[in-house]
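Presented below, as structure tokens, is a lone chain in the form predicted alone.
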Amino acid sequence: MKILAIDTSCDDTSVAVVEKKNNQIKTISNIVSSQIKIHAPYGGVYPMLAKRAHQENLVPTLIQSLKKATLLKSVSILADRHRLTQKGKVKELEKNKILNKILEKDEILLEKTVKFLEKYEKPKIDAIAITNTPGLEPCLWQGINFAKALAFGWNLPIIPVNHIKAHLSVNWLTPVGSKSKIKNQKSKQIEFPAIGLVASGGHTELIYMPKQGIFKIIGSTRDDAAGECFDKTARILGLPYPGGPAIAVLAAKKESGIKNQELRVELPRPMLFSNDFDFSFSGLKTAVLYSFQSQKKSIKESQNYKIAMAKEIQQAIIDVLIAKTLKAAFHFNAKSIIAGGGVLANQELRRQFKIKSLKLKIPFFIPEKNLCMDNASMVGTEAIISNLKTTNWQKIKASGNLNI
């Protein structure tokens, strides 16, 4: 079974091929075009730039894709002359007002799309899995008509995806090159019940996974989201976006010279010992808007203030999402800790999580870093792991917020 995935959920355009043989998932292809460059100078994702770029990568994403997958065959001379019979230009000229109807709206996608769909065979592929919630809707619908088109074009079915769901579900792809599962659990099988982990630029949640397919929110942020928390504060120091890796790298490099005792930094760890699995990060934001608006210019432009608020802003996610996820797993008995999202690639994270839930002996279960973030494999995988049904393409739509 093949399975052309599609993601537009933010700012990062994907397409993927993955396939199920052997009772085994693998990625044939997974192609993501980044629009970092784009949105650096606002300091977070613009969704009408978002919108633009996903029009302008699609069909571009699309070719990679089907390329590495040796999928991409050029239309047979015998096709491209039936094409020019009576019959076939009426035929034609029908397919391109459904194509029209579909994609009316975006004018540069439909015109990439039907150059696309005349110059390309159908590819030998079982279904189209496509991310329709939740995320920015602009970019949503760009995927999910881009979708629309190629069900159409192709006469194949097509699935809508969750895309947190889907951030989990890639825990059951199996690495390239790799004869396990889990590539850093080597053999050992993700048992249920299990404790789930999302956290990424949008979200934070804690979800209950009794069985495999079945999720179950029992913790969320409050106000920003982790991933949101390192942009703000990244941007406060004036530090790049996006701002998880700038923190991260500025937290690895060490302090020069002699310490400073007004450089020591201490922040909150926001609702770590709630009688709950929420989350809240906008009251370390503040805390880190404080701590630097007080500083004199001269302690604000030191590199090791700078290096100590970067070293102190990540311990204090880290502390949170670890505890909050470990305490989650103790009360629900879990035999099993699922990660993922965008934050997960935070190298010290990954470390820390392995080593507190090693102690504890509670498996834990996180992709490779590539696979955290938003990429079109993880929607495949998703649509494959919890046998998704099927939907008429003209009734999918995109929801920015819809719960899991």
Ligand code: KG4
Second form
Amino acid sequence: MKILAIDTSCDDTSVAVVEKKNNQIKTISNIVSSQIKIHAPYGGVYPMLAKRAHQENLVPTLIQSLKKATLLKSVSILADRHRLTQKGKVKELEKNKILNKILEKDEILLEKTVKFLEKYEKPKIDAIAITNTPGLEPCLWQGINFAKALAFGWNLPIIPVNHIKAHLSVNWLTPVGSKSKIKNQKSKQIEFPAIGLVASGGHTELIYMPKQGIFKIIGSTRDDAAGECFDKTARILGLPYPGGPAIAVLAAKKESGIKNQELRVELPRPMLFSNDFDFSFSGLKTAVLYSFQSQKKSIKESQNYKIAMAKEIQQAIIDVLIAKTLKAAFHFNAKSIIAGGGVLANQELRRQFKIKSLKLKIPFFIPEKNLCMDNASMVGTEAIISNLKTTNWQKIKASGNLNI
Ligand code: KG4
Ligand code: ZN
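Form predicted together with the ligand, following the form predicted alone:
In what comes next, the whole complex appears, and the chain from above leads the way.
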């Protein structure tokens, strides 16, 4: 079974082909078209710019993905000739009327999609998986409308996918290039009940999974998400967007010859000992702001101060994420911990998570760094691993809020 998967939930346009064969799920292609350059000047994602960029990027990203999967084939001369017959023209007109309706609000995408469907044959895939929740609604709609147009044009079923579940399910993907039996069995080692942590730019969720395909939220952030905290505090320090990788780079550096007491930074670990599985990161952001504002100009502009601050911000977030996840794992007697989301691309977080879970003898699973970030391969994997139902393309709607 082959699935074409699409994700436009935030600022990345991604299209993947994922295959299930011999009880393994593999990525055949996974193309991500990043919008970082567009949003960097604003210090965050600007939804209407993201929506427009999705319109521009969806067809080229699809072409790239199908090409990589060797599924892109131009229509045959015979089929092309048939299009020009009277019967062919009527059929085409009817088809374009419906495509016009599906993409009526997305002019750029409409033109590109009609041309694409005329030029290329229906690829050998079985269904289209599309993220329909949660995310930025204008962005979600771009992907949904595009998926609808393809589903209609190719007469294929469509599978709506939850982006947060997909961030966890990508752990069941067989790693690329893995041939050894041991590695291929990675998926079988994830035992239930499991605790899942998703930390990204928009979400910080702790999820209890009693068995495959069942997700129950047990804790969430009450304000900012962990990734959002990285992004906002980076901005305070004058670092570029996205803030997570920028802080990580700085935190990995050594301060040189620190003597000055003023350069020491201590930040709170919000809700570390609270009696639940919730998070809160806005207080951390405020603490960074106050500390920054209270410093002399010469200090806050010094590289040493920024390094010390980056280390402390990163460690504060790491401490809370790991402690709360382990607490949940104990509470629910979890046999595995699985993690995902952009923040989990953080090298120091990955390292400390592995050490702590090893000490406590709870198997810890985490995708490769590029699969932690938004990508469509995770969407295809979730569609397959959770055995999601196909539906009629007319019925799919976007929902910005998380509803598990
Ligand atoms: O999952 P993702 O790609 O998109 C959302 O669904 O939000 O996550 C993006 C978030 C951003 O806030 C970014 O700063 C953060 O993940 N991030 C990182 C790192 N790489 C990306 N945070 C910390 N360390 C990193 N290396
Ligand atoms: Zn995400």
